[in-house]
Amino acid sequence: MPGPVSRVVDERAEEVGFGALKRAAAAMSEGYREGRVSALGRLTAAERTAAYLVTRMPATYTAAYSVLGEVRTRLGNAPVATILDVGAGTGAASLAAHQWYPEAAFTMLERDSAFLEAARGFLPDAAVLSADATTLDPLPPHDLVMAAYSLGELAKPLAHRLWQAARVALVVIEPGTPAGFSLVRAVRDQLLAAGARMAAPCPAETACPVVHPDWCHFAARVERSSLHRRLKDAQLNYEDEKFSYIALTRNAVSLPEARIVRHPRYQPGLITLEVCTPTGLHTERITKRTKDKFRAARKSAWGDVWG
């Protein structure tokens, strides 16, 4: 994350104290893992916010930054002057979007007042709405509407209302789990049927070829701070944040021929890619005999476009 943001996160964590922060981080992790977010109510606002800032905000920022970079590529010169962040939390997705759209005007919608206060500190020029997205009807129209790691925590489905508010594009990001992908696929199906156009990650607007129990997700590498490592008793200075997402637009955009949907597999003289194409999922085996293609495959990664 941007340096000034990281420094504020460290300051907020220091105010809470390591012992309380570690207990809060453990409770937060357990609550999200077991789907009992309401159990976080036993934490103070300061503990809950600091734990989220240290343990979840960097991952949300990194995933959103990765997704929005792809969205920016697909949208090209489409005008994005206003951005609405639904379920903004502490502002991670808005901060990521600000890197790609620095001139845009932001509105952050969040029902947790402590999280919203933190977000306001990171993006002081943004407008803020302290409200529950499920009760705010209609949502205020913006060029780009984002919902990052928020739809799964809401009691009511919002896909159509989010789409109605999106003048140019809608982006939904959820955890890269079977449940997260199921939610993203439901949004995909509903809104394509309503006339939305595909932007990313899919190379076509046809039915999703992924079959249960498999699920489509991607990963972004997150640098762990020393404090984050201590809280998690972790040795590695990074973790991989797995996420599922969908980006839809009002107008058709250029789509890639294919997208790599698994880590490439390397063997001597052979690279195997699992790719999603307009005709479904395919396995490509690329040998050194096709020099240019082999060289491109060596530089490719999970989530990259292909072809």
Ligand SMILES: C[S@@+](CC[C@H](N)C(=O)[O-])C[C@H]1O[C@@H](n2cnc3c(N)ncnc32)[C@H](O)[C@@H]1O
Given for the second form:
Amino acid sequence: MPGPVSRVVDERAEEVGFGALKRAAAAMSEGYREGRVSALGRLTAAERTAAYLVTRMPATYTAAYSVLGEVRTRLGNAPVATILDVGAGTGAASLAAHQWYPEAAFTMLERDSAFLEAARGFLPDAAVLSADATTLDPLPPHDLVMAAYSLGELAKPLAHRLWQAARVALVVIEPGTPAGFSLVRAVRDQLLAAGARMAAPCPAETACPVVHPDWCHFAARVERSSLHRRLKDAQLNYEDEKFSYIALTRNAVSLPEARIVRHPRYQPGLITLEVCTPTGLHTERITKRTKDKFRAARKSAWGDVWG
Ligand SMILES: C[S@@+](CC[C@H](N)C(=O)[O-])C[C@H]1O[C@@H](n2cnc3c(N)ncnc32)[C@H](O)[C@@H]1O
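Output the form predicted together with the named molecule next; the form predicted on its own has already been displayed.
First the chain shown before, then all remaining chains and molecules of the complex.
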């Protein structure tokens, strides 16, 4: 995350104190794991906000940064002058989008006033809407509408309303779990049927070839602060945030031939890529005999386009 944001996160954590923060972080991760976000209501606003800032925001920021970079590439010069962040929380996705669209005007819509207050501190030029997205009808139109890690907390029919508000594109990011992917896939099916066009990550608008119990997700590496490590009793100074996402547009954009949907596997003289293509999921084995392809594969990673 940008340096000034990380410094504020540390300050907020210090205000709450380590013991209270550790209890809040444990309650928060249990609440999210069990899908009982209502349990977070037991925490004070300061504890809830500090725990989110330290333990979740760096990860959701990094996932959103990765997704929005891809969206920026796919949308090319499509005009994105205004961005609506639905369920903005402490502003992670808006901060990430600001890196890719520094000129855009932001609106952050959030019902938790403590989270919104923190978000406002990070993006003082953004407009804020302290409201419940499920009852705000219609949602205010913006060029790009984002719902990062929030759709799962909202009532399902909202996908259509998010799409109605999106003049250029809609981006939905969810945890990279079977449940998160199933929600993303439902949005994909519903909105492609309503005339939306694919932007990312899929290389086609045809039916998704992923079959249960598999699920389509990607990963972004997140540095763990020493405080985060202590809170989580973690050894590693990084974690891999898994996420599923979909980006849909009003106008067709150029799609890649394929996308890499697993970590590439390396063996001497052989790289194996699992790719999603317009004709389904395929395994590509690339040997040194195809020199340029081999070199390209060596530089490629899970989530990259291929071909
Ligand atoms: C897991 S947090 C994600 C926050 C942020 N987008 C991020 O990526 O870090 C989900 C957010 O959605 C908000 N939210 C849930 N239901 C909402 C609703 N009906 N209206 C507005 N915000 C809502 C929650 O208050 C919470 O801040």
